[in-house]
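Only one chain is included here, represented as structure tokens and corresponding to the form predicted alone.
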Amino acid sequence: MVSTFSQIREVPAFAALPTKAEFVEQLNADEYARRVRNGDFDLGWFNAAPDGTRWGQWGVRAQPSRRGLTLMDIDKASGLFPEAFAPPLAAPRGGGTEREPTTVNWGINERWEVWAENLVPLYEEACSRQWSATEDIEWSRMEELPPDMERALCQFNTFLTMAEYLATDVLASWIPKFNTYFHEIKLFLASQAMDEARHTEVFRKRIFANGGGLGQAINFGSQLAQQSSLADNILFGSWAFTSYGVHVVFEGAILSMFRFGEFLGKTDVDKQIFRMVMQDEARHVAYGTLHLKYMIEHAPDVERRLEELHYLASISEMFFTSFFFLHPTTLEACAILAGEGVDGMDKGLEVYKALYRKMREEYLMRIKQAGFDRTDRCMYPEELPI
């Protein structure tokens, strides 16, 4: 057996680096550094005309609106609204470039792939409605729950913690793929990653705040990552698939569960937690829904893409039914909460089934309004087979 120490020593050698003195000597020999030492500055950027080549614009004065200075305000003042195609550059939209700009092979360069008419105001809302899981939840008002109710709520929160991990892992990996020309989607997903992290935080804190503890993990991660990484899975093979699977199907259902948690919360603190996460989740679903609408209205070869989406939707719906709504820990924890204890699980199960029907109805209505009708193709059964 090869020892760990031996394995470390067998790492291939890196290329030799110059010494610090050699590096300083290289800098001293640089042509630009030599010119600056002689007082000869370049100032090409400074003297460039604001024509969009080396310098972008000049003389723009955006006026703050009632909320402050928003992205909408600066877009209105500059006129720099995104066009259908983004240039293969790393420059911000409307910025100038060096004489020979480096091209960048961004993964996503077309507006229809990322846009939603509510994207910019949703980002501004995300910024203005950030909240702290440490300070904005009134933890000092926590009330004791019966042991079976506390255990069920801790299991439900364990499930939700894992769901938030999954959303963060999947969505954050897309940020580097969007062309910087479409800064709105980069900013929005960064704000969403912060939302998901805060949700993970608040659910974990709730688990340990009232005499409970972490419950059983659900093995849905391995079901998704059947290839070498999540990015290889068909559910996340394109942004269209990822946004639909995560924002529309996954978070649409989680939004229903948050409403369920707020409705059934037995303490003011629990109700407050679910109200706070609900406002974030509604924002994510709103982007996904209007992105779906924009894509349907603007994507090339839309009929083929719709058929691909129908296929993806079927996979997502089957997965969510099997590994979420019919998973024993989720179903039984919710039945205990709805039935106000283990003895009331039969009654609680009926409430849970009503939650499922409501979730399915909202999902179908949401996507139909976006122009994607799955009434006759939806894989969610009309009733849970329980």
Second form
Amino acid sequence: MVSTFSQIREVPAFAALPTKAEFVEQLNADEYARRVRNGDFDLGWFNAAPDGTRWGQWGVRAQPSRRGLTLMDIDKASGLFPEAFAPPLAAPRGGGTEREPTTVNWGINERWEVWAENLVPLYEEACSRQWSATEDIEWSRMEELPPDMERALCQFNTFLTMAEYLATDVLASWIPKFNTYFHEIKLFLASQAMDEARHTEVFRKRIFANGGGLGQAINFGSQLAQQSSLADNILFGSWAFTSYGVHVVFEGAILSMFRFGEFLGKTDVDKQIFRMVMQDEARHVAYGTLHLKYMIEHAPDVERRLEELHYLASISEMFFTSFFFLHPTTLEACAILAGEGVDGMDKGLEVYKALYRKMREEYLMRIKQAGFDRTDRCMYPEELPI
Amino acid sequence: MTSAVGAQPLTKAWFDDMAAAMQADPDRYRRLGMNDARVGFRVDGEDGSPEAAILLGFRDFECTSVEEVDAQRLDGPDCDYYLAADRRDWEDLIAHVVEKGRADPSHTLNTLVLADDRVHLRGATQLGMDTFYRLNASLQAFFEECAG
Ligand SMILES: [Fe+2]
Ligand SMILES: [Fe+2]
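Could you output the structure for the form predicted together with the partner chain, given that the previous block was the form predicted alone?
Once more the chain from above appears, this time first in line as the rest of the complex follows.
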């Protein structure tokens, strides 16, 4: 076969390519092309025994469950559950390969680095519970809000719009690092990227749907975007750190904010929006929590890793408290919404403080149940100093 | 009080009626998405002690089981999370949903649970309780079946 890619890779970038006529001549001279012209097919893949060498298995007939045919159904039928170590190949798990398979230097090749007991059903759940920001929100039921409430909600949603970019940008960049053997994590993160895209979309739509407009972007976004672009960044330096920082700390707090958004919503439209994003966010948190648990139970040298994770967790918690919970736009927008107007901000602030306590309590409980106890080390203060 | 699904509210028969109503509207629940959860409802007396407990099994797009259980079972591994409230608060909430045809913004389950004064979210684990958030639209739709 003509190995066009390897030919191109062997020449310096932007060196002259063959003319089309020269290329066709090369193809003509190719051994395999010559054999096919003579009716002599290879059929190596076709005749291969289903022993996992050149062909995977044969005769597998997965039965759909009531919901349809799930990944759980095909894993059960094929028995192709992931082993602890993945081969250095770009191949689907359980398939055959060419005689001399090209090896790939994936960044992440071990099951403990990616797995969570709920990963496969969560991906199925993600697919099943997709929704449309265009069609599934009853936009025609939008109701006028008092101007200060609309302004506060637009500010809250401006922050959220921005937070959603960050989640997509940071997480999606990890997809190419996972060995294809663990397709589940790639699929789950792709579904999460879609979720985050829809969240950006729905918050942006809401901002422009009721007489308001975009508010002030806060530095939180730029700080994190800057951090993620640094080669030696701490927050996103490994998948364990990234997943903890994003899925557990960041999205755990955002989940609380979405619950709060639903709680604060004064119209059916706002209730629907926050109910739907809350569901997606809880799925992201569920992966992060059970991935943390799996890592703690299966990673080598776990004590050292946990110490590193405590360090990262402290940084993330401090970052989040300073740049988010105590930021005037977050705090004041929430206080206005909870107090039903600027005049009710004092009352609203008490509600905000209660939400913060709840967020902290749920976060600590989640990670403790995953095997990571930060009760005595958590940098989130018990109370916001306000 | 009455509820549009017929049976006496908060009894097993009432939840059976709600499960039947859910089954009668497969397109709606399929649109909301798969919903695998074990959800409890606890009805407390005036002194706060449990009077009744129901454990619902949701599978795919349906409610597949309705069981009267000992209230303690809701705190164990058979249940992802449960909602607990005084009988009077449950009855007020049901009456409201029946009257309006759906929960208005101040009566959605998440709103009531976050306020944590009348309806409480409980469960053995945080991840179990997080299921309430993850599958919330399905539960809200199920609960609003009481409006008929
Ligand atoms: Fe999101
Ligand atoms: Fe998310």
